[in-house]
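Shown next as structure tokens: one chain only, the form predicted on its own.
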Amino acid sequence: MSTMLEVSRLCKFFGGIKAINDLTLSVQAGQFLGIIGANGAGKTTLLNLVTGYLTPTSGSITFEGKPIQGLPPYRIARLGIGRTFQITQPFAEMSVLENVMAGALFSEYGRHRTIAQAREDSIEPLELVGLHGQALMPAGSLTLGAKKKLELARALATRPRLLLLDEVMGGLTHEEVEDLMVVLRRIHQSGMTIVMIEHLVHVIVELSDYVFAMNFGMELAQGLPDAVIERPEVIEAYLGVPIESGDA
């Protein structure tokens, strides 16, 4: 596999507080990457820094072989990363369809579109999360589940190649989790590269086929999902207490 994202000794301060330190993470082609970490170990903060919504103070960040580190977020999207954020905010009172359309005239190939190419772009994402059915409904009336999968086909309308996905599971339910993991199968079976943030470890060591784990901005471990969540330390940065051999 080739390297498709490549991260190296990234830093981010605000004041004195170093949200990331010295980070050097890389991402292949095709890889379904999961990243783990406590609440403050920096997790959003390195996929706002790749994405263009926070400027590093240090390091580089190269997607494809070419330098993005301090680019606009939009120019970052149309370069072909597209992402999701952890609150949900759709245009409300346009269609399920419309919103999706918004993403495909976003992107790089959208410049070029007509509204009815648009449509038709979105088809695709729609049936790949599983919202076909749903495509007249107002945006405002899906459920939690639903809009999830609606942040994901908007995103995947931009026609990304890497797709960043920030706590996509957070707040759902356990069948809507099981769901949208099949979604998620579905949508790395086709092809697509994806970096995914997500608390819960199980659904990460189901979906990922490499795990990077974070405490304090730095890289904890990385390695085969089995292999990270059992490492002492990592168990510890999540539980708060050490781990000592012998324990009950």
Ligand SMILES: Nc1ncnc2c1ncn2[C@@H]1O[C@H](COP(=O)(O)OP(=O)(O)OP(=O)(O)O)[C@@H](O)[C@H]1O
Given for the second form:
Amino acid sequence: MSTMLEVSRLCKFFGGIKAINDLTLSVQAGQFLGIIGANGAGKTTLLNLVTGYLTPTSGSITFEGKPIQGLPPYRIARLGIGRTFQITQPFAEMSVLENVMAGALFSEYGRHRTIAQAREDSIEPLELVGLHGQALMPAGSLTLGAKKKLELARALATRPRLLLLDEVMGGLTHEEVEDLMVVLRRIHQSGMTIVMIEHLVHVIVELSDYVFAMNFGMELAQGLPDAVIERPEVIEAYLGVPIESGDA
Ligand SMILES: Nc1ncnc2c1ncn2[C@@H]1O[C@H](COP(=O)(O)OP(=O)(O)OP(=O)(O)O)[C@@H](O)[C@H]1O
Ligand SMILES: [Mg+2]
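Could you present the same protein in the form predicted in complex with the named molecule, rather than the form predicted on its own shown above?
Okay, now the whole complex, with that chain kicking things off.
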């Protein structure tokens, strides 16, 4: 396997807050990497740094051998990195289809396509996530679960080689989670490299082939999913230490 994304000694400080603190991490081509960590661990900040929404304080980010840190989001998207947002933000007045078309037109491939072609290019992502039946509805009228699927379809429409998912399961019903797991497995099997940030540990364990756990902007553990979630430091970061522990 070749390395697709390499994050090296990355730091992002907001004043005194060390949101990302000397983090080194790599993603192999074809991998399904799960990222876990408690609230505030720095997961979204990491994703925002990789996709150009934030500029690192120091350190480097390399995608397919090219340094990308500091590039604006549209350039990074055109290089082949797609993402979803933790807080869904569709164009509410536009239809579901038009939202996906916006993704399709935004990509390196899509900038040379006509509107009619972009509409055609949007059908497959919509079918893949199971939203084709709601294509003409205003995006603002969708349920939260459907909005998450729309995020995914929009990201897929940019034809990424690396797909970054930020809590795409958050707020979904049990059934919607099961549905989306099938979809993600299918996308991964089609050859996509995926990095998934997720609080639902059973989802991470079932889908990922490697897990990276973070805490306070740093690496806490990494390895095979079952092994990582059984590590005492990972359990402690999630569940906290007993109130009557020795150093309390
Ligand atoms: N723009 C910002 N300005 C100041 N502090 C920030 C900013 N963005 C994030 N932080 C801080 O950086 C730390 C990491 O936040 P981040 O959102 O990356 O965590 P997270 O792991 O995604 O958490 P969650 O699981 O709740 O989504 C937190 O302490 C947060 O308050
Ligand atoms: Mg987050």
